[in-house]
Number of protein chains: 4
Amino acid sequence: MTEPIPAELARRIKLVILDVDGVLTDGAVHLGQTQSGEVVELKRFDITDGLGVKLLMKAGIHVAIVSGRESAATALRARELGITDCYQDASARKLPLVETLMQRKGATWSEVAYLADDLADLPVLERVGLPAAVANAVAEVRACAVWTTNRQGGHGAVREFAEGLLRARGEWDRLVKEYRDARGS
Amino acid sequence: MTEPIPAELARRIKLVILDVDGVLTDGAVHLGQTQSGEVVELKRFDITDGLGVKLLMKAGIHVAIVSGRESAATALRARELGITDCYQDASARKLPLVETLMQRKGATWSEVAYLADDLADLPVLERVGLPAAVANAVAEVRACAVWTTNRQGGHGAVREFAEGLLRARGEWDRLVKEYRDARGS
Amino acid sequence: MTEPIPAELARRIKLVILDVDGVLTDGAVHLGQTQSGEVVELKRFDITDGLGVKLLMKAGIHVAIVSGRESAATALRARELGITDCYQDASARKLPLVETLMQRKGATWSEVAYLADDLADLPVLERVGLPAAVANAVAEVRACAVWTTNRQGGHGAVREFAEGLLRARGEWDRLVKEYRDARGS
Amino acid sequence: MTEPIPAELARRIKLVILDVDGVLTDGAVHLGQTQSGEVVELKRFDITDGLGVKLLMKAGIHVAIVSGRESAATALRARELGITDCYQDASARKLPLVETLMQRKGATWSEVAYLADDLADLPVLERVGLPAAVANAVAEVRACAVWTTNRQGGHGAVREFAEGLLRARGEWDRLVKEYRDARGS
């Protein structure tokens, strides 16, 4: 990132998105059957996104991931993440989820970053106050997006994006050495 | 991919095969087998070819799958992609599979597109109207083609081929904002 | 690969020998439980290098699997491909395997080709006609290696070595021919 | 890399600690469910990885290690690996960890040397007398290093580290060589 994110829209921010295929996964599915018939289904979670996750909540920042897919590994992860609100619909509307979120939050369209890869993000992405693009995403999303990771989606993207966000809100560096302090008495 | 698919060849298209290994999946099989002995088979599918497939439906064209070995990996992922046409052979003979389908479809081969990897591909590609690589096919492959992407298989091969063959009709931006508008109300 | 494999090695060969991990797979083990306790373990093996072992096989040469480390994966990968010799032994101490291989199969040490890629495969790969490398192998084994491919293990490093061992022979057009006719017809 | 590790350093390590997520494995965890509600988690270990730990071993030297997240995979992988001493903490505290280990080993902190990658490596990182980085550790744990590997965490970069650890010890070769006489007779 050579560009930082602009601070006066990151001040704003008290709620971030997530999107899941391609951002909190690098867009791959593994898919198959075992032996007696038992469909298996696994994604690629990145482990370092975990602790940018972390250090957005110890910033006060709400957390959320909203995904056009249904997936039993999204819900998983969410629960790993600690992250309460995981939305999924299976048709990629994901304009009403966040339409919902945001009420049950209190968080207007400029207090909200969203994080994404793909065409089904784009009406939300040009609704909120932080559109945000994976390295990986399509044409049309990054057009769209204020500002893009260096790192592909399962592969630190997050991690980035809530360090690059935390950075140009000021709070990184007192947010890593609390989490360090904690960890080294 | 620099030049963009003939439109004169692209308009007339009614039939896309797709090959499934190297192709919807990157060409790798992650096999192995639990404790207790049950034997499981996964593959690695990329989600955003989901909306390209999705989107050349929406275009009237059919899409279906011929692949040269069978794996339940392929079905589950044809069910999530709404492909009814789902062929698969293990001694990897698609030419008469492929005559079977087009048939059925009441299609000729200079309508039918075929997005395709290895030698085993050769019969087929020879004979339709449109024939495609991905960017990791072989040699051979590559030499019969009229178009090759620049995504590996299982990387967004076939989402980068189905905007390419939907730009080359002149439709993708019909039918994004279509796909858009559909999911920002 | 920029130089050829020597034609006059080439044309000895008898008995090809994969090694397993980071030859016909990439090198990694997927390894977990399920919720219950169940342990599974995946590798990642290439489809293209089946073929390459097909076409081995019809120019009458053996094909052989000899592994340093014992894997469900890797057995039934060689049930896959065909081939009945498979050795797995979890000391790693390849070369009895390989003596006791070559008696059954009345081969002698010029008639063998071996790919591979780490320390343990050295005292093998000193004896053999014909000792190859992957791309990824250690600089021991590439320093003992008489040819090397460009392509890494599990991406196509066996189909590589195949191509390579039968164009040396003057066989591989040949073969492609009758594998293609044989589908296209 | 360019510059070996001091030899100083090196012949001073008693104790190796390995961290899991990014050092061991390539930092992702591949996450889902079967149909009938199992929970699946896998992780990406490097099998040229086990060679290097099992090179430590001969050479005296002991190895732990120490995981910020509790998974049985890595419980699974230690066990492959030899490795009794395998400690997991779900909040990331590793500092008492590595300090009970180090009282049973009656180790000093001149005598340990650390791979690590993230943000919780620090507070033991910043201790050790051998502080090592894999070449994805974010920036934080790359200045506190006095070695960095060039492999990738699942890559190898254990091995490299082994590699390079021994190496400047003036152990390398005669550990190689003794490995491959046992195998070469």
The other form holds:
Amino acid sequence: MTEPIPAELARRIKLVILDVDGVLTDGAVHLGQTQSGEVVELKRFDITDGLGVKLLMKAGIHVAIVSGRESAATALRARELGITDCYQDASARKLPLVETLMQRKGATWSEVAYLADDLADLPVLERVGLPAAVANAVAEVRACAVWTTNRQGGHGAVREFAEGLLRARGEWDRLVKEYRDARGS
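Now that the form predicted together with a further copy of the same chain has been shown, please provide the structure of the form predicted alone.
Shown below: the chain alone.
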């Protein structure tokens, strides 16, 4: 079992940044082609991660996506979740994207959490206040992280991270109650 996220660290977080392939997904990319030659790309997203994202937003935490791969499926999922900051760079140069995002949101490095899995994430992960890794992240990312999920990317790791962060802030129970009450009779 992973140790809880330290409360003093969690309370500083204003911005959560999520990688996509290997974090919001299991890293698989399904490619196909229609009869007319149109390329089709599919990715599998865990539905529980979506609720985790929504609860982070409900707590007033800005959630953004930064991916090192351009994908229509990623943009579609971001829109579905209401994530307005979705950055995709095929060169996987994530640091400049994050710096621009932080300037726009008025966030400092200590106020940013980043959930990651692979080597392209290290330049950002090494700077943020709350570097986190999914369970199946590469060794270098796990070594840099102060918190690691028990779940693998694409299998509820984002939800686990969201719950861990919100519990550490003392907001989880309130948010769950509000969510339940909004769906009650």
